[in-house]
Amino acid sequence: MDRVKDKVIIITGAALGIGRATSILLAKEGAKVAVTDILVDEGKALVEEIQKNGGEAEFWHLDVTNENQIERVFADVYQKWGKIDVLVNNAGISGVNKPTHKIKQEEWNLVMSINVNGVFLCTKHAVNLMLNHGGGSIVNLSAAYGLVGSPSLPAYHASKGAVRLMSKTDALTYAHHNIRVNSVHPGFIMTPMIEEHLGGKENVEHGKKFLDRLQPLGHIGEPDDIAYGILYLASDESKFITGAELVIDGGYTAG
């Protein structure tokens, strides 16, 4: 308990999946959690759940493609709790599953606007506030497919590769300010995004069995598996880690 006690943590895309699990875990470990998402009902319900269980959290509507909104929300969080210790850049979409030559420019740009520009803009405004308090930790959600290729989802995989190198660049840029930046690389995790990729809830069981067979450990992961990795990088336990890639993929990329 109390691994991130009294740390103020902003989580983007927090309402569902990995973001939801991370919000619950960090609040349980003593953080003040800013739950941000475009999903208002789900986000508010999550905050109520955290508060009922004795945690501290508030919800802010946030579209990570809107810089003015990011600046305003981060300023509100800062004003409420007096600092920002950790940013978890979790918001992301998978985008269309088409080969590159069939992707429309607007389809490509949509993925980049959320998965890449969103990370850039949130990092930009978090750093400006972290500089006031002697440092912080930024955790960027990349993916196993930010490390290896796959003949599917070209825009998604390109975006996650970008996040990987953005993390390393910012780690070097801000190390002397005691701002650590690391990337987390989930493999197949049972989230709403994976359910959608499998073709909806009616196909989940069949699709899950197929994905289970691809994993050296014999099964796909759960959101909590990623949340515990994020908790480590958010905490002072990882004070000597920056520019690193935390791969949580059941061994998928080891081969």
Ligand SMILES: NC(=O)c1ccc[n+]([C@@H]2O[C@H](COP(=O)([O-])OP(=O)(O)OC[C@H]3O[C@@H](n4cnc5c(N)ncnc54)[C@H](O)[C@@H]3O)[C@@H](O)[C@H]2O)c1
Given for the second form:
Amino acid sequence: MDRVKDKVIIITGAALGIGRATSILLAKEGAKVAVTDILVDEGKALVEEIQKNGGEAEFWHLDVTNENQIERVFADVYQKWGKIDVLVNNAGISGVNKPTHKIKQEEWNLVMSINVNGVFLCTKHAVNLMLNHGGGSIVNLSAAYGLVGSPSLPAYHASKGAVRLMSKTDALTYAHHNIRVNSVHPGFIMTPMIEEHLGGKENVEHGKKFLDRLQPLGHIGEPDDIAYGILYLASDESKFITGAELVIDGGYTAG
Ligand SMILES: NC(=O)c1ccc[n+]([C@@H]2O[C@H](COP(=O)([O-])OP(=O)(O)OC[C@H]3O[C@@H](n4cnc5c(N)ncnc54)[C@H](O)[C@@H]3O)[C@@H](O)[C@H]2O)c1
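Could you drop in the structure for the form predicted in complex with the named molecule? We only have the form predicted alone so far.
So here's everything in the complex, that chain up top.
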């Protein structure tokens, strides 16, 4: 308990999947959690659940592609709780699964606008506020697919590769301000994103068995497997870690 006690933490894309599990865990460990997402009903329901269990959280509607909204929401969180200690850049989409020569420019740009520009814009506005309070921790969700290629999802791979190096550059740029920046690299984790990738709920069971066989540990991961990694990077337990890649992938990229 209390591994992130009284830290003010903003999580983007927090309503479902990894963001949801992370919000619950960080609140359980004493954080004040700004649950932000484009999904209002799911986000509000999550906040109610956290509060019912004695945690502190509030919901803000936030589209990570909208800079004005980001600036306004982050200022609101700052005003409510007096600081921003941690930003978890979690919002992301996998985008269309087509080979490069069949992807339309707008399909490519959509992935980049959320997965890359969203991380840029949220980092920009969080850093401005963290500088007022002697530092902070930024945790960026890249992916195992940001470390290695596969014959699928070209825009997704490109976007997650970008997030990996944005994290290292920002780690070096802000180290002397005590702002740590690290990337997390999940392998396959059972969330709505993967359900969609497998072709919807009715195909999940069959698809999961196929994906399980691809993992050295014999099964795909759960959202909590990633949430525990994010908790560590958000907490002061990781105070000497910046510019690092935390790979949580059941061994997928070890070979
Ligand atoms: N699930 C996996 O296997 C896996 C693997 C590697 C990396 N990741 C990364 O982890 C992060 C979370 O993935 P997930 O599986 O929980 O995804 P998910 O699709 O289950 O949830 C993503 C959340 O992001 C929100 N979102 C989408 N567009 C948004 C926008 N423009 N602004 C704000 N919020 C937005 C969605 O509403 C949703 O709540 C993503 O960055 C993803 O790329 C996931």
